[in-house]
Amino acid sequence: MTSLRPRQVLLGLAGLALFSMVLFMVWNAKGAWDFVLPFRGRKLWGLLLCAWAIAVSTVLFQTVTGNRILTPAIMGFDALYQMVQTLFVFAFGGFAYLTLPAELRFLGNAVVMVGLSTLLFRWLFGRHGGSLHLLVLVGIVFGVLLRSLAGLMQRLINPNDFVVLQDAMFASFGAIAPTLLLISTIVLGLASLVILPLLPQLDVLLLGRTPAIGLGVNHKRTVSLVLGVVAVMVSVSTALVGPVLFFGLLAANLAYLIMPTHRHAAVLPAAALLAVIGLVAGQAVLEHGFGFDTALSIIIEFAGGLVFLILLLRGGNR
């Protein structure tokens, strides 16, 4: 039996993703269509943006680090998000947090996360020669530090403010303001355009740092640019819906498993389509099938955590 070609696999995934989107839009739809379609359409738009950002950023990060266990979350983006939310509620109170325009909260979170991560990358690559191992180690240390500081402030705020803060800590794929969706679409689109001309160089990076340099790849420049794009994508998706730790790990490793090639031109869209299928179909089943109002991120993180443990036991290096 001949193996499937990458194009055939991508077409199959695209068909499943399209079916998931149609299912989400029409399943158990009640009431006027002129209300249902725009309402569900905004949710679907947000799910698609998050799926693309999380899956693509994870594949890119694993390429430059050379390890399929690592995800951008290892750099402490989730801890930074929690710290920003906790600091605002601690300083101004839960009522001020709720009354602040969603656009301002989104832009504030995204700018802070992109700015700090960019400064970290520039400092490490400027002073320490671009050591990825040091980058990961510093990210872990910063993550622990930020979580500890956030935990301290959470114990000092009053219970009412803590309830508001807890609601912001979990990823929510519910209705998102159209302005936020438009801003996120533009930013993620520009970040994706930056990656397109780098796809051949990313394929070479899979061979390792020394072979890539020997084949003419400017390793420092390419890795710095990719990490900048990763920071933007993770920051935007986290600011949009909240932290999602292991979902990218799940989508990326499923893409590696089913794709008959390691070329990024095939793996990146495969991971994105798998993420779309997981998010959209999962949200459709939970929300419209079972009528549950629970967070889809809880189930996703559970499945992703199991995949992480399996990869850790098997060994995640290429």
The other form holds:
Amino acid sequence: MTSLRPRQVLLGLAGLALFSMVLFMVWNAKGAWDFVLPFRGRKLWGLLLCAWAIAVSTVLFQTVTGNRILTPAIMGFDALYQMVQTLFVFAFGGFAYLTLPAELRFLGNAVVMVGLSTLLFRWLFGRHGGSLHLLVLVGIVFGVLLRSLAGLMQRLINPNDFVVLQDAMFASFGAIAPTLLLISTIVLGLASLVILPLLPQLDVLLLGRTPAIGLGVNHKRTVSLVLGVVAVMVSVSTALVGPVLFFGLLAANLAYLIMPTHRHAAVLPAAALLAVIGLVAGQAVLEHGFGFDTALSIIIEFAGGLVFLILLLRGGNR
Amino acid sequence: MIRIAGLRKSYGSTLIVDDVSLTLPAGGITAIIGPNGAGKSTLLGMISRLLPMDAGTVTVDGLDVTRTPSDVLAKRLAVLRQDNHIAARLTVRDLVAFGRYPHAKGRPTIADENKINEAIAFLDLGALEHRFLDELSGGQRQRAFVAMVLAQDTDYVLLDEPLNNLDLKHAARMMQLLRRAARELGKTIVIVLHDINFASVYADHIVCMQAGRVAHQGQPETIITPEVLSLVYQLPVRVELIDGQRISIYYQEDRTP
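Having seen the form predicted alone, could you now give me the structure of the form predicted together with its partner chain?
All chains and molecules follow, beginning with the one already shown.
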């Protein structure tokens, strides 16, 4: 019985995810199918990529840091994104930002973010013997620093540029250019392939550093590899749609809650499916049910933020 | 056999383990005793490659612990330290099953399941096996962790104060169990103990540490003496022979004027 239940839950989630995808594709579809399907399909593909990247990166991050409250956002990832955008608008102006080809902007963002985060990990692991708490603490301080710097520059630029920038700061799940989708798919696929053989080690990492070493896991190597993958995934998803990091918390904690097992082979797909359901069904309902477009990220962040507060309060009681 | 040569470790300017050279015989129970801060846990951590050493070498059956791949060592040597905090919600059985990871690598066979069942039965955890760890008392959780280490089924088992949180019954049982594992299965057990009477009654060999060095080592009869213990613990200790067991008594007030 215990071996069957995770599979049943996963099947149920997959069914729901499939249903939300179909809903997203056909609801309110007026006009020619050969226009609607590719158009919505592209949007859907972007949402799927984001759901996968956000859910998987959050679960991986929480496993290697041994906590279930922190997310990559705590490492200052969203602040880094804002900083990079602000710096660009500050240096070249809002017009240049808008006219820059989307592919170039995406690649630039992704490369800068992966580069900076890898640098940060390398520096911390090399010098401080891999204390994750220190790493996270530095992430918080680093985030505040970047946010303040970005805030300063935002006050210095002219109002037109600021409007352009503000638009880029909120996640938008609108149509994404096909070349971007292709690049992101390849990058995320490769990153996921790196994780696949590590699944049993990840389960052992749940026990914490000392027991994991005692059981023969090469802790330092595995953790650096996993954090590298997290950096890649968060960077890709942020560069695609902007910062949505509380959403990962929501998907990951729901997955822990409903999955009757701790094994990553089951928890990772569950978190990803939950993320797909949330993003795709949410977007469909908002676009066609209520007829407005861009507020999904705000609603998701609101729900995710509430979950974060609840977890924090419950954790404090224990 | 565990050979330790010139082992040294300091945190900042404080020397924790100071040039320890020691040979721990294969088979039997070796107890490491000594006052707080003597470097017992640090020594155990370095032997089990959980802590890096500043100088010196440790070999287990000829394998240098810093050079041997961690997964090879995990089939020879199991270790349990204090303060095990787990973020995930695991059942007792999940935890014990992790002990088979070095052998099964995430794909447990029937033989692995049998080892898990044995370890659970050994530590009297049958009724608790599907309970979550965060629903257990400290002592029950401690037993679950020891069961995990036993499920690892290694020749060497290193335990850092496994009697913490255990009541009298389970503490005595745990020591009897460890002695059985040593006698019947030929395992080598190295254990850090605070209760010197448990060391006296159950250990075959005692290492007594003080201020980062090995102050004394040998058979219990040579270590559990008023002279050695009073000096090491800085406290008057009486040793009485009760039913052939050397029992230390140190509860009385210091009567020196």
